[in-house]
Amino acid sequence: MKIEKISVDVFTYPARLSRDTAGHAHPGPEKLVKLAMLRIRDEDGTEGYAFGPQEVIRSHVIESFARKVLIGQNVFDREKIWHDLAHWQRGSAGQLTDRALALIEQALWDLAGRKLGLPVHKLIGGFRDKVPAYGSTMCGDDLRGGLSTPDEYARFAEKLVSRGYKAIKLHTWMPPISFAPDAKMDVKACAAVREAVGPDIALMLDGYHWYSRTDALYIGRELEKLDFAWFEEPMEEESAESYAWLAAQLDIPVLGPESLPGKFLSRASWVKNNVCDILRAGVAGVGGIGACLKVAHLAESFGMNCEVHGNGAANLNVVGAIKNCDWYERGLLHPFLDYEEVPAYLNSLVDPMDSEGFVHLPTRPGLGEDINFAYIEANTVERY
């Protein structure tokens, strides 16, 4: 059961997302965008797949690192392969990123699941078959009728509750919005949403991540009055001391780190030094499913929750295999976009949500994505 081939198909599909100058996603006119599908094939022809930006798994990364490390190795030796790849990172001049490492490892998990006829969360050791989702909004914008005012956040929150969500996380305004950052505007949006949805809906805030300590403390204390469930990324996460200072002064749980590099190692430091109350990890950010599980198990051993960052098949499978996570992050959501619309390269969503607000874990083998291979073949623009 040796790995025989690694390849990438780059294809186009229509999407209505645009990025502002800071990289935040917003609704935009429909246009063709590129996406890459990584394929890892073993000697009997079974393949595993993972989707990601072409820039992350460009040809240099595949040729210089992935093929050198993976070809000829046993398809089930994921931990060995992961460490072999991680060893190459230091000498890669920053070319082999944690996100690339995560995509390669995801494809290995997908291959194993497809080979054995089991979804990944069952391979890991399933804990649940469904999980409550929170609706995670896009960042605030200046689109009339979108997310440009506290009242618009409130109206959108009402729609999310009517759809079935029992929890909502706000991403508020960030540059290049002209008035951002503005701590008082963030609080106004949070207050408007709480008034709109009532006391029984769990609310969270993912704030502007470059606030000062004093602004973060002000927001946190206001969120306590509004009975928010957690406060996420208000400051630069490289300053663990600032987060420890904040967490010590607030009753609302401080959640993190979201984007801090360092895989599970940096998360261990946050736990040891009481930097947060709820740990945070996502598959892409920490270098893979296995690394994300290590963070979750680390948190569990200290009696902490680990809330998994981001949507998608890989994160959903992790959530399905751990106990100490209360929610699945579903989004990003916006009044002008329909999250339920299936992208052209899939036949169905991997994370459909029922009317009670639960996302059911996939039952298909592997990561559970229902891939439209015919569409990808017809719209491939590059292979390597």
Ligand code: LLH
Second form
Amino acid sequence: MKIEKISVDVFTYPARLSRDTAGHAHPGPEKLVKLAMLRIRDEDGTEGYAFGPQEVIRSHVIESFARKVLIGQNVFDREKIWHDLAHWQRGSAGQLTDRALALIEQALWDLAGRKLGLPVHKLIGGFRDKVPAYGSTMCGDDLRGGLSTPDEYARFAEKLVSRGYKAIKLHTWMPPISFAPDAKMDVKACAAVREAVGPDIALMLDGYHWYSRTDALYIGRELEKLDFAWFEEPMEEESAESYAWLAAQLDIPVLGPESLPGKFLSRASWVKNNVCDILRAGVAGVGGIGACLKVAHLAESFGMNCEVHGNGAANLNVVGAIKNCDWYERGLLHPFLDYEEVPAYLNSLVDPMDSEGFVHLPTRPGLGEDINFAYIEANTVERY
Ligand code: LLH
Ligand code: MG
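The structure above corresponds to the form predicted alone; please provide the structure of the form predicted in complex with this ligand.
Let's see the whole complex now, leading with the same chain.
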């Protein structure tokens, strides 16, 4: 049961995404993009896998930290391995990130599931076999027919509802879009979507993340009139005081923190200080599935929901194993892109959604990704 080998295959696959100067994803011309697949192998030859950006698990990270900590350890000792890695972070001069911890730990969960013949959510302790999804839009853009006006958001929302979604989250306009940020435009888009989908679809807003307190308060009060389910990350999350100020004045639940560092420790301070109403954590952001479960269980202990950030196998397995999360975030979605299209390195989607808007939890052993190993082998450009 000892870990024998850790390696990374970097491969290319075609995608139609581009990133703006602030890092937000939008539709773009098809081009080959790189993705890294981390492999961890047990002495009996069983492997576990996790996918992520090459930069996060570049050869320095694998050589200097992952191999030194993992080789020879018991493959099932995830908690010990995670703490050994977390302690290395302090002396790593910022090179060993929470995102690297998350990918390494994900591969260990995948390996454990494959060895035991169980999906990871069942291994953790299953809570459900299907979960309602919200359609999470891309950020607003300036593409005609895309997400460039409130009316275009409304037309797209109608399409999402006819696809089966029972909930929609808007990401509205952010710089570098010329007029952004604009609190009034955000409210107009939210009003147009509510008008288009009627009262029975749950709606959420995840707008500009750097609004002033007063703009955030204005938007929050308008969302209350539109019966939105939550208001996500409207301000800089380093300012817990601003969130406490906002949450104290609004009835609509304020949700966060999504991108704040500090793993489950920073979330504990948010709960203790009544900084938010619904807690947030995603596997990549807090350093792994185990860390994300700690946040969810912390929230549960205080009678709060923890809405899990992001799509993908790891987040879906967490959602399948906790009670206090109402939705799975499916996206990011855009009128010009087809989320149902399977990326070339997989044989099928890990998060298929039925016509009622439910995503079904994977039943394959491990994290549940149906990996196209032949494609990856044929398109590998670097190995270490
Ligand atoms: O800024 C963005 O591009 C989105 O907000 C993105 O980070 C998305 O992952 C998100 O916040 N989802 O909840
Ligand atoms: Mg968000």
